[in-house]
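First, one chain by itself: the form predicted alone, in structure tokens.
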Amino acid sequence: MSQTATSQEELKKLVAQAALNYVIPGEYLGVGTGSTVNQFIDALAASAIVIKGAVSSSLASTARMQALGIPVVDLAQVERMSVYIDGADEIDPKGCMVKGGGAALTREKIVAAQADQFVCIADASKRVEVLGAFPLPVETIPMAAPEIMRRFKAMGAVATLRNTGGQPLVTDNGQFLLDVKGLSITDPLGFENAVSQWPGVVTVGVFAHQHAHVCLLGTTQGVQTIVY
């Protein structure tokens, strides 16, 4: 592993550990998906914190938590969660994010909407001034994918179907994912509202409605806490 990758992994561990301070014992906890969240799950399992249960945003996170003895409950059993902890592919100065690199954006947005607070855990490379450098994930109904790709092309962007093993990636919800390059999202809320209305779009990976309330940002100087 390269020195850069090692440093990034260390930053992920730092923010994962810091996120434990936001977990309220005896309450339900929302848990996201991705490599940084995996570090958080490991830290939670190793801690002495006892929670009522975790609501998971993906099958992968569910499997990891269950393997480590963390109780996982279905969202239907939970009216509210005190906090939702998840990573981001990008986060801007107002706490708006691009998410979905791990293909779980729809469930992440659903779980985040039922939490009182969204705590984003990320390394410093995810902090951007304007969203769009990272390819924007958009979950779509399969039959609508070609038309949605054409709509993005008309905006001057390029949307490609995410593949795995030579076949279209199928999400936990049975849908396709597009990754969109060439965007500069200066109005995240307006963009999220507009694209969400396109027929066939299940979820757009801009999190402006469900923006972060706190970001624990891993930097070479330690964990920086940013409140929005």
Given for the second form:
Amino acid sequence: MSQTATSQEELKKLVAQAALNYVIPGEYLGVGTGSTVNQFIDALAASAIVIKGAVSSSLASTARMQALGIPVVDLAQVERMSVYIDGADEIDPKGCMVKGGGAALTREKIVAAQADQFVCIADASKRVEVLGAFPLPVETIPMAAPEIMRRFKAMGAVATLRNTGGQPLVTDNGQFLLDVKGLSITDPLGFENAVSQWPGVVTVGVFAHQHAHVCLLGTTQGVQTIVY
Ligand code: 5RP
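What would the structure be for the form predicted in complex with ribulose-5-phosphate (5RP), given that what you showed me was the form predicted alone?
Every chain and every other molecule in the complex is listed next, the one we just looked at coming first.
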């Protein structure tokens, strides 16, 4: 069944609401970035749940939470979190993901790595058998971008610099972002390990080490809970 833009929004709201069940009152919570997470932030603000503080993965999520009265704390103040809630651009049958469509992959990976449980919230269109159809975001040090693009070309893929307003997009960390098309990532862990070693790569948008532990998938039949 094809989904209209409106129904996809409804599915995002549905999983955002379901994610409230994973929030532990009185604790720190890791919060991701993106349109699905925005729905989650709105749902959290509207709920009666009081958290100790949110560790944010982007300036955009920080601004949204602060505007809604959710306390945001620096990651430096927090050693571990029980839960990190975030969206994904793709999620495979093992819970490995492609992330970074919203350019926040580096901070997302850092915060996720300090959480015990990654709860992915996504509409059903994000579920794939093999990662790679969505252009893979790779955050890079600017001077390394041309060589990293050549390395992807040698793999048979095409990397392009993400632009905004005719200029290279600069991430929250002051770096550039490549989007890589033409990949079929059958070994997410191996791929993440390999590309992460390339000089100048800040973060590759494959989340295999920081894979999801639970996915709340919004389907036309309701929220499906998948545990990995
Ligand atoms: C941001 C991300 C997002 O989680 C991902 O792009 C999904 O976004 P959305 O919920 O808008 O579909 O990784 O860097």
